[in-house]
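In the block that follows, a single chain appears as structure tokens, in the form predicted on its own.
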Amino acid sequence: MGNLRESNLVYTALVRESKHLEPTLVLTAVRLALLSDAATQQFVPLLRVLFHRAGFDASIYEGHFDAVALESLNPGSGLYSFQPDAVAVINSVQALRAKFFQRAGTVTAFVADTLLEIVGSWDAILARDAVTLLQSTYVMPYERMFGNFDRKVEESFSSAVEAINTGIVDAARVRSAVLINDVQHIASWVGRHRWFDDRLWDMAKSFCALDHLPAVARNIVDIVLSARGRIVKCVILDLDNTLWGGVIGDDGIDGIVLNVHGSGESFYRFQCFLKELRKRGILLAVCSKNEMSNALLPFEKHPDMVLRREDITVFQANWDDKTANIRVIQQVLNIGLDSMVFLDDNPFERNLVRGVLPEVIVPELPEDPADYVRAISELNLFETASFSNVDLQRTDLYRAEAERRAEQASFANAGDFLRSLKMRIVVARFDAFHLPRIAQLLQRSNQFNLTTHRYSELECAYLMSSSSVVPLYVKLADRLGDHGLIGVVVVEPEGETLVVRDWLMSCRVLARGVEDYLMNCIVAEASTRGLKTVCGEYIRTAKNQMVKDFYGRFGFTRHSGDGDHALWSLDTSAYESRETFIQPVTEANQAN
């Protein structure tokens, strides 16, 4: 993700080093799959690049030009026989302002139509295939027939591509395979003024001008990418010059700039921003060279401070190198170092944690703190592709996590420390409750995760309703508290064996006995059905070594591949079951 975040996306340069793409360096492939009523050839190339830096291998099909309908309704249509993993649609207000001019009905009755067009597409292609499908956005027009009269009249055009802008929408709220590719913010941010090239449309039919094609191109990597589990987890803070202005050690808590209005109305700004990427899931922690206590006065004390300390997962503050803090804070949380970006006012802490941690994502901060939000989300750092009420409580997740591994030291023995947790398990078949949860899981897991294949939520579904596959949720709570979903396990009966498809776990739940408890169920789910053998798969990707000999250790043995894709099998009889320290019950007694 951090290449992404680069500043150089000029069309000409992209277009440059599309030419002199290594394609032995990328390490994943995806399909994607072009539909428009614009033209694309200028735009693939740009795809490719921004999909090549992400460390991506990226096949695209370009649809026919002005035949999404057609492309989707046919099952014999190249798109199908593409097979994508992803199929990104680009409407244009220029091919939608042709149809709109030429109606012979109401306004109301186009944008019935029009909406009916476009959903009718998704559900055909999400009929056909479980992939992920980008809608854009039309950019609202330019002309206004009645002046600033025009948004109220309900027959003007500029109505009518609102409507269908909110129609798509409400109509994705309920489609959780449909993404938003929002063109229309891309194109209100640079200017609807700069963004259209009529004379280009005539000519080529592009959708905009040609310097802004690379700011859509990364809009539908960034989703894609988020959709395929690359996502922030985690913001690295600074304090003195980044959450205030001054020096708390210097200046004390009446000396520090931070306040509603005034001076310190940047800072007060930023951290209302942060504050609700923290509501929505992204976890923050402060790396700060201070005094402990110092760095906690603004946090305790300060009446204009939005940030709180229980707002903070992780707090380090020290006169410790930034990058050790860092590497700290990343082990606490158990995630990757580039799923964590690291904002600092000063330009040395920023080349250092990019010279020494190259993979966290490390934004140039204006010099102004007044520019800090719109620097921020000029970059777009936060694509998601799905969003729950896990992610609401995720700070406290890990806060109680925290807990937990300060009680442990406690104890004598690890034995000890798990009994002591009374830790009650649900495992149970997938419901269309725990769906988005399931989906969610599957897409962002990649430590412990055995395969690392993505199922949209549609593809869960699927599952669910499969009478050949045994498609498993797992739950996790204790009496320190509730950990929520933490697990997938996805088993099939094959002949006399039992074949494990997926098996994929929170890495905030390891080492407490839950893949032992996991592993006597499937066993004696096959001895249950009377199989005999019990196989597993590994897959390497980037990420997920350590549980390249997961198998191994429960005593499996490696009877095909090597360490980059390996199957396992296991002979049932000859298993021994595992102790633990869980408690089964059911979804209504976990809480109890």
The other form holds:
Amino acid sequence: MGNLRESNLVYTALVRESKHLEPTLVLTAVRLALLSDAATQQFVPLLRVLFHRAGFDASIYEGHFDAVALESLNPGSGLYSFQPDAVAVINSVQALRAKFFQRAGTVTAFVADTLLEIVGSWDAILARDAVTLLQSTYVMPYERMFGNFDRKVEESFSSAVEAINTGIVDAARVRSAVLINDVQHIASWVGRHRWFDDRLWDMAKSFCALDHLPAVARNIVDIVLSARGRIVKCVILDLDNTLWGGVIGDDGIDGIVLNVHGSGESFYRFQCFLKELRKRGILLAVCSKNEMSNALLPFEKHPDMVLRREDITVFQANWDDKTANIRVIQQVLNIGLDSMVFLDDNPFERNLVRGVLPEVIVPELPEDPADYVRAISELNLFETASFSNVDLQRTDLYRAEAERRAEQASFANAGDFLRSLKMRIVVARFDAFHLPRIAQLLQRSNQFNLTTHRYSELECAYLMSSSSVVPLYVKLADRLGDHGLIGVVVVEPEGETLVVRDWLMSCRVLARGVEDYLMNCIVAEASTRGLKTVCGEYIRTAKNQMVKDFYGRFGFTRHSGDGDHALWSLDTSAYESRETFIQPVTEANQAN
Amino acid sequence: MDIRERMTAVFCEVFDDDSIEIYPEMIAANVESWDSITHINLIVALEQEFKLRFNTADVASMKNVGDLECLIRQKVNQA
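Given the form predicted on its own, corresponding form predicted in complex with its partner chain:
The next block holds the full complex; its first chain is the one shown before.
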């Protein structure tokens, strides 16, 4: 991911690079379909390069020119035989303009018809394939028949485009599989007078001036990757000259530069930005070369500090190497290094982290702190494919976890500690209410994930209504707090065997006996159904080494496959039930 | 570098072939990967190299590389 963010995005260079992609790297396959009323050919080399830089080998299908509805409504179309993971619908305002000027009815009808066609295409695609769908917004046109008064006239072209964009977003909000590819944002950022090149549209139906095609391609890659779980979960912050001006250890609480207005306003604005990230579910951690007491001082005493101690999930202030501290933060939070961003004003520290921990995303920070928020925003680091209440509570969840760890140390043995937690578990069949969180967990879980099937919300809905499959979600709560929905187990009877199709859990709840409890449940389920065997599967990914021998630990024997993909089986009569300290409850009782 | 050399460098970059030599009678059919999209890439790359802008009519009336070079010389001299 770091690579993708920092490399320059020059059109000609990217096109040239696309012809020399190294095929030898270990790449994950991704299948992307492009449907557009503009030319898609120019996007293809750019997308292939940008996916490749992120570790993905992209197969790209180009739908016929200006045939979005046709491709999506025809079950025999190339789109469906391609079997994409993701479909990007790219609509151009140039094509919309031509239709607008040829309209027969009212502008209101034009807006409604346009939206009907767009949303109709989505629903046709989503009904057939469980894909991630990316819908572009329309770039606002430049002509204003009424001048500034355009905005007051509902029938003006610009008002119509704005109404269509609003309609697209409204319809996407109630369809979790549809993600917005906000091309209008990119165009307004580069400036529309640079964005449009009408000659290229006339000659070759080019979407925009060639210089800006890479930004659109990058946006598509960012969204597809986030839908596949490549997201930033934590921002690690330096303190001196990053969160405030000056050095707290030398300048003291009255000497550091930080205020709502004036010379310290840029630091104040940066902290507000970070606070908003925290509120939306990004964890904040501190990694600072400081005495702990000095480092904490502004968080506790400075009147203009926006970030407070409770906003910081892990606080590392000492004189150790920063990479050692980042490793500590990584272990406490139990998330991948590639889901962490490190922000430090000091180029030495940035380069050190880049060198030692290349997976961590380390953006360049501009010299002037006034430009921090802008520079970080331009990198689009915080892409996501979902947002739920769990995101809002994440900081609290992780803080409770830190508390549990502290308590654990005071117990004589693990059993006493686990008993003291008074854990309550819910294991229940998928239901509509939990689908969004289930789908999110399926996208995000990397380490404890035996098969890593990234089902979308729609696929989860299929499972939910299946008569043969038993799709279960798992929720856990204890004395110190609610963990929420932390696991998914999907089993299916097949002949004499109960097959475990999927088993994944949030790493927050490992080593508490939840996996023992669930294995007991699975074996009991098999016995109840009179099935003699339980069969489990392990498919290796870059991140799930942790569960490589998971089934072996429960007495399963590996009967086929290798370290990359193995099948394990267990004779149910030979299984000894594991002792756990977890109380089963129903959904209604767990809250109490 | 004179105009012809700079044009050659742009051709090499766009067609990803450092051995390309251009000549006045050269047309799209002489280069394997010269399709409508590469044509656009070429036009835009030349515009950037010579800091000029072709009109739609300019592009439409060009018959071969000789025409293209002629047009570039004209525009560069005007500037």
